[in-house]
Structure formats: structure tokens, C-alpha cells
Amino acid sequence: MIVKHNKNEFEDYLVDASSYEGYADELLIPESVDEIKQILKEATAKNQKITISGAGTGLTGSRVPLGGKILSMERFNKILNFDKDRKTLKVESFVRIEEIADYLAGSGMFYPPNPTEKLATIGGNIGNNASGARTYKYGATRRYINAIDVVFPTGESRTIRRGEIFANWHKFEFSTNEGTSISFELPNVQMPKVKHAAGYYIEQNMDLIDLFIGAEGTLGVVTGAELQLLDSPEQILGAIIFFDLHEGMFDFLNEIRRENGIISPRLIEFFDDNSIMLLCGTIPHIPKNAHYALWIEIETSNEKSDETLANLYIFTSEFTTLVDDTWIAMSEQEHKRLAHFRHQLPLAVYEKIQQYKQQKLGTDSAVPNEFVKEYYEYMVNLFKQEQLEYVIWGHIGNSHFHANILTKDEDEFSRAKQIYVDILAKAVSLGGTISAEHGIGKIKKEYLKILYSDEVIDGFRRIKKAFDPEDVLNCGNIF
């Protein structure tokens, strides 16, 4: 195991894409499952503060320390086994998504769930139960987790297998690899029914392995995986769709919803008016009349792929009259260039943040499908009349949007966050979360209360106790 106490050499572990910052005694980088079980042993009976250490590419400030020691899973990065017949395949919790995505390419075979960012591990997809576009059609990090190797707060270990153990409605009952029992209760809490990614994942009757998921590394450390496989389409068709009206790309939105099997594409993603004009500036050949625009891709096969190209234009011909300005991805490079459209625009935020020398506040909310368009427009027209800057883009299939607010100097941020805060309360009103994929984090957690209440997050409190009793444990996520 390495050991640095000097903050010097670790002071990029202090820190995550969130820029939220903190501090720390000391960093620990294990090399083995025997030494992370000494470690949080030794902890839990001094009642020393452990935090897990990814990638550092979440944004909600989940792996940052507030005092004591850094659990780095830096070393955990092997991919163990490849099982064609089975399609799984087993990782240590530090490969990261790019990693798997190279060691399946030609294989036939592909890991469904893609996060934005590529450099994200699967430990840190597994505590966020990280999402992306292809959430549409395939859902986030959960649905793919078929086993966890976890090391809990008090030493002890135990592999959760999916299916395997589950509660007894309201009740869980189990033992570690060492024999210990560990009980405990669930709150009583209804969830909203949209993709959503803050505070436990609950439900009557679940499966132990779905707690794990999206916990925050707040129950345990996660140091391996066997992930679920599906096999590779044979053709994408990708295509971004430039609309002049946003009523109708919302038109558009709902037509495709409907799952007609004309158009059933695997990932939906939307650009408003300001990210056009953001994007106007670094890259070529946006059409002039745009306003909005979607980038979706449909799974089609080689044979097929002329009719469903046919069949998208006369589809898309209804909704805008820039159908001939839409760019169209077959090949692999093209597909790469509506890559490029979507990941630019994050950096163009950056740029603008940094040039303000301001915070980024920026929503992860989600809400019921019916209320997207009503939902959209209150955002809209709150940023309107209090002449705030703003870029809206995100996983409309989901009706999920990261509506970012742009400050200028300290007054309009503290406009924005009185705004935040009501975004977050309408997308509550309306039967949505307060995030969808990135979770609570420390960041966050003033914010869980509007989506739920004292007593059920006194709940969590008691399911965190139940593993972590000296609560040690990445202290401050969530709650």
C-alpha cells in the first residue's frame, strides 16, 4: 500500500469536476481487497473519516474529503474475465468506461450504459448509477449490474449477487463473508417514477444488489464488478436535426415517443437556442434558422439502413423546414463529428464560466414525459425575466435537462440560486426528481429535502447505520 501525507502530493484528490474542494490528513492507495478490508477496520475502531477516491469526474462533490483520510481505488483497474457465453464481463472498480468500450470493440458485444464523460469508472457509474444517452432505450448503470465485491465500514466483505437477497418487504436480513448479521429497515418511500439518481434506491420486496447502486459509496466499498452484456447493432444511424420552432421539436418529441416503429431510436439529446449560438462560434456549417436542434440514433441493420434513412426524412419533413440541412452519421468517423457537437458544449460553458469568474449552477432534474414541454418553458421563462444568462441541453428522451445558469458577478448568482431552488421545487411538483443521473453528492444535499422528507431521509440515516455504525464512511453524501 502507498501512503502520502503530504498534501502536496495529493492535492488533486481534493478536488472533482465540480470544483468543489476540500482537505484531507492523509491518502491511502491500496493494492489489495486485504488491505481496503484493514483499512476501514482500523477506521471504524478509531472513528476515522474515510473517503473513496475515483476518477474525480462526478459533480456533485462525492469524492471529495472533508478531513481525514483518501481511499484511492486507483489500483483496482483490471479487467479480469470475459465470459462470450454468459456476455459478461468482470472489471476491477477503477477500469474506466472508455477502457471497456475498447476492450469489447470487434467482439460483437457492447456495455449499454454511456456517461458523457468517458474517463468515469465503473465504481463511480455504480455509486452514481450513472446513466447517458442511451438511457432511452437501455435505462442507467442498474439494470446492467449483475454481481458487486463490496468491503463494508466495519472490515468485513461480502459478493452481492443479483437475485440472491432481498428484502422481506420492508425488512433486509443477511451476513457477511465473516458471519456478522447485519438487519435493518427500509423507509417508507415513493420514488419518482422518472430516471432519477438521489438518495437510496427503494421498493418493497428489492434486491439487496439495487441498494448498493446509486448509494454514494456511503455502504461500502465496491472493488469489483460483472457487468452485463448485450450484443452490438449492426448498423447506427445517427442523424442531428435542426428545428427552426421549438414547438416543433417538441412535436417531434412526442411523435417518436410513440414507439410507432417507424423512427424508434436508442438516444434522444437536446440543444437549445443558446447552446446553437454557443456552438455557432467553434464549429462550421450550423444552419443559419436554427433554434433547436436533437441528436438521435436508430438502431437499424446494413440492409435496412436506406429505408430507415428514407423513412426519417419524410418522418422529420413534418416538423422543420430545415430537414435538409440535418446532419447525417453512418460511418464511423461521421458519428464521431455529432459526438464532437454534443461534447463540445460543455467545454463552451466552461469557457464562459471562467471568463465570468463564477460559479456554474446547473440543474440534473427530470420530470414525467407528459410535463416536458411545461416543464422547458417555466425554466425559460424564469432565466427571462431575471435577464439571466443560460444554456440548456440534455436527455430529452428522458425528459431530463441540465439547464445551466451563467453568472456574471455575485448578485445575479444569488438570483440564480433562489431560481435553482424553485426549478428544482417544480420539477418535484410535477412527479420529477431533483437529479437524474449525478447524483447528491455534498453538494447537493440541502436540496434532497425538497423531494423528500425529514423522516424518510432519517431513514437513510438508520440504513447507513445499519453498515457504517461508527459513520465513517464517505461522511457527507447525501445526507
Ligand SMILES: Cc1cc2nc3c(=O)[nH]c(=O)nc-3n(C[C@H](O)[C@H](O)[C@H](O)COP(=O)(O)OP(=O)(O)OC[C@H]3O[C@@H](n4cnc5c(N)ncnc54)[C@H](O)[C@@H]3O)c2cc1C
Contents of the next structure:
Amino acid sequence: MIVKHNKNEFEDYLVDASSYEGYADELLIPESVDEIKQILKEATAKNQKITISGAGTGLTGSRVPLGGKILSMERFNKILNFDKDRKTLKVESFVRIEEIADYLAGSGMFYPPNPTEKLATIGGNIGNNASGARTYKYGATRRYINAIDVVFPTGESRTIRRGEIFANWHKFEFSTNEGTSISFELPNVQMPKVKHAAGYYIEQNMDLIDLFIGAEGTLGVVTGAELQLLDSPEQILGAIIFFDLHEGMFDFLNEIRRENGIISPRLIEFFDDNSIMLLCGTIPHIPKNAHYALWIEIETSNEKSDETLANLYIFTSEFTTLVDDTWIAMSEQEHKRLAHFRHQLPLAVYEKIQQYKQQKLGTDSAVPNEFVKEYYEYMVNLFKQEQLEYVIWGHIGNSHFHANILTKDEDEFSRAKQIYVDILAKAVSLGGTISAEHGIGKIKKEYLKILYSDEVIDGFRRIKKAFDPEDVLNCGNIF
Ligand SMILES: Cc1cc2nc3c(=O)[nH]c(=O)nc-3n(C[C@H](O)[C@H](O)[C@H](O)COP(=O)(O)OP(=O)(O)OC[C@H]3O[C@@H](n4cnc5c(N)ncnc54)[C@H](O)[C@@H]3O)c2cc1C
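With the form predicted on its own in hand, show me what the form predicted together with this ligand looks like.
And the full complex, kicking off with our chain again.
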């Protein structure tokens, strides 16, 4: 195991992509599961705080330590086994999402979750139940995790395989490999019926593996995982469709989301008028009258791709006068152009934030599909009333927005923070969630109370206590 005591050697581990900063005494880089078991056993015995570190691309400060030791998983970076018959891939937890995609390229199979940040690790993705554009069709990380190898905060361990350990109504009871029994009750709570990543996953008769996915590393260290793969589609048709009016865009969205529609995309991503204005600065040939845009991808076959394209043209022409300006992608090069359009946006926003020297304030909320337009208009009205600069994009297929408020001084920032609370409260009042994919971590804890009562949050604490009696692992996340 590598141990670093000098802060200069582990400064990078004291932040994540949210820029939230922490502090620690030591960085530990274990090289085997036994070393992790020993670290955690000792931590529980001596009541030392341990914070698990993935790639640090998280946006809520969840890997940022608040004292104690950092446990970096970076040596757990191997792809262990590709089982073509079972369509599974066994990996260690620090394997990055882009490494999985590269490894599977040309195999005829793919791992469906595709969060935008490809440097993130599978351990981090499990920690946050990460999702991506394709979640619209395929769901989030949770659905593709068949099994995880876990070391609990006490230093004991167990492989948790989907389908093996279930709650009896609200009560769990199971044993570690070492024979210790762990039992606890789930709080009585109904999670929002939308894409959701805030707090523990709770459902009566649930599978134990689902409790760990999205638990932000608070219940154990994941050392490895078995991923479920799917057969790759033969051909993918991509399009960026520009709209002159937001009514047309929302009508298009509602129609395309109808089940068994003629066009059935695997992703639907949204860009508002301010996103387009920002992108016009760096990306050429954006049509002049474009105010809104949707990026979609449709799975098709070589044989049917012309027909799919023709159907898309006919379908789209009902909703926008800019149908002839649609950007279409079939080849790898063309798909890259569309992905570039999407990826440039967070970078352009980041540049603005740097320019204004203010903290980033971005939502991650989602609402039930029937309220998507109402929610969007609610946000825009608030921003306009308060005369705040904003950029909204997101995974609109799942009615999930990232509204970024770009404040220029302290006064704007404090008004924006109030609005931010109103926006989350509105999402919850519509049956939605305060976080659909980034989680709560350390910086969004105060907002969890908008969604859940103290009683429910206490229920989360009791679950944590059952796994982590001395409260040593990833303290400060979620509650
Ligand atoms: C530009 C950009 C785009 C992004 N796009 C998306 C997106 O599309 N979708 C999305 O969901 N997120 C997105 N994110 C957020 C981020 O990439 C995800 O939250 C990701 O899951 C974090 O992975 P990581 O390896 O960087 O984990 P870290 O940030 O290091 O850690 C995240 C959490 O997981 C825990 N953890 C890490 N490894 C383990 C382990 N082995 N066992 C137990 N717990 C562990 C950590 O302790 C922490 O609580 C984006 C971030 C950026 C900067």
C-alpha cells in the first residue's frame, strides 16, 4: 500500500469537480482487498474517518474528505473478465467509463449507462447511481449492476449479487462472509416516481444491492462489480433539431415520448435559447432563427436507416419551421459533431463562471413528464423576474434539467440561492426530485429536507449505523 503524509502530495484529492474543498491527514492507496479490510477494521476500532476517492469528477463534494484519511481506489483499475455468453463484464471499481466503452468497441455489445463525464469510474458511478443521455431508454447505472464486491466499514466483506438478498417487507437481515449478522429496518417512504438520486434507494421487499447503488459510499467500499451488457444496435441515427418556438419544441417532445410512437429515440437532450446563444460563439452553422434545440438518437438498422430518416423528417416538419436545418448524423464523424455540440456547453458555462468569479449554482432536479413544460416555464419566469443570467440544458427525455444560474456578484448570488430553493421546492411539489443524477454529497444536504421529513432522514441514519456503528466511512455525505 502507498501512504502519503505530505499534504502537497494529495492536494488534488481534497476537491472534486464542484470545487468544494476539504482537508485530510493522509492519503492511502491500497493494492488489495485485504489491505482495504485492514484499513477499515482499524478505522472502526480507532474511530478514524475514511473517505473513499474515485476519479473526483463528482459535483457535490461527496469524495471530499472532512478530516481523517483518504482511501483512493486508483489501484483497482483492471478489467477482469468479459463473459460473452452471459453478456457480462467484471471490473475493478476504478475502471473508468471510457475504458469500458473502449474495451467493448467492436465486440457487438455495450454498457448502456453513458454519463457525459467519461473519466468517472464505475465505483463513482455506482456511488451516485450515475445516469446519462441514454438513460431515457435504458435507465441509470442501477439497472446494469449485477453484483458488487463490498468491504463494510467494520472491515468485513461480502459479494452482493442481484436477486439473492431481499428485504422482508421493510426489514433486512443478512450475514457478512465473516458471519456477522446485519439487520435494520427501512424508513417508510415513497421515492419520487422520476429519475432520482437523492438519499438512499428505499422500496419495500427491495434487493440489497439497490441500497448500495446511490449510497454515496456511506455503507461500504465497492472493490469490484459485474456489469450487464446489451447487444449493440446495428445503426444509430443522430439529429440535432432546431426550433424557433418553445411551444413547438414541447409539442414535439410530448409526441415523441408517446409510447409506440413512429419515432422511438434512445436519448432526448435539450438546449434552451441561452445555450444556443453561448454555443454560437464557438460552433459554426447554427441556424439564425434557432431558439431551442433537441439532440436525439434513434436506433435503427442499415436496411431501415433511410426509412427512419424519412419518418423523422415528416414527423419533425409538423413542429418547427427549421426542419431543413436539422443536423443529421450517421457516420462516426457526424456523431462526433453532435456530441461536440453537447459537450461544449458545460465548458462554455464553466468559462463564464470563471469570468464572473462566482460559485456555480446548478440544478439537477426532475419532474414527472406531464409537468415538464410547466416546470421549465416556472424556472424561466423566476430567472427573468430576478434579472439573473441563466442557461438551461438537460436530459429532457426524463424531464430532468440542469438550470445554471450565472451570478456576477454577492447580491446576485444570494438572490439566486433563494430562487434555487424555490425551484427545488417546486419540483418536489410536482412529485419530482431535488437530484436526479448527481446525488446530495456535502453541498446539497440542506436541500434534502425539502424532499424528506426528519423522520425519513433519521431512518437513513439508522441504516448507516447498522453498517457503520462508529460512523467512520464517507461521513458528511447525504445527512
Ligand atoms: C463535465 C461533467 C459532466 C458530468 N456528467 C454527468 C452525467 O452525465 N451524469 C452523471 O450522473 N454525472 C455526471 N457528472 C458527475 C460525475 O461524473 C459523477 O457523479 C460520477 O459518478 C463520479 O464518479 P467519480 O469516479 O469521479 O467519483 P468521485 O467523484 O470520486 O466520487 C463520487 C462518490 O462515489 C464514492 N465512491 C467512489 N468510488 C467508490 C467505491 N469504489 N466504492 C464506494 N464508493 C465510491 C465517493 O466516495 C463519492 O461519494 C459529471 C461531472 C462533470 C465534471
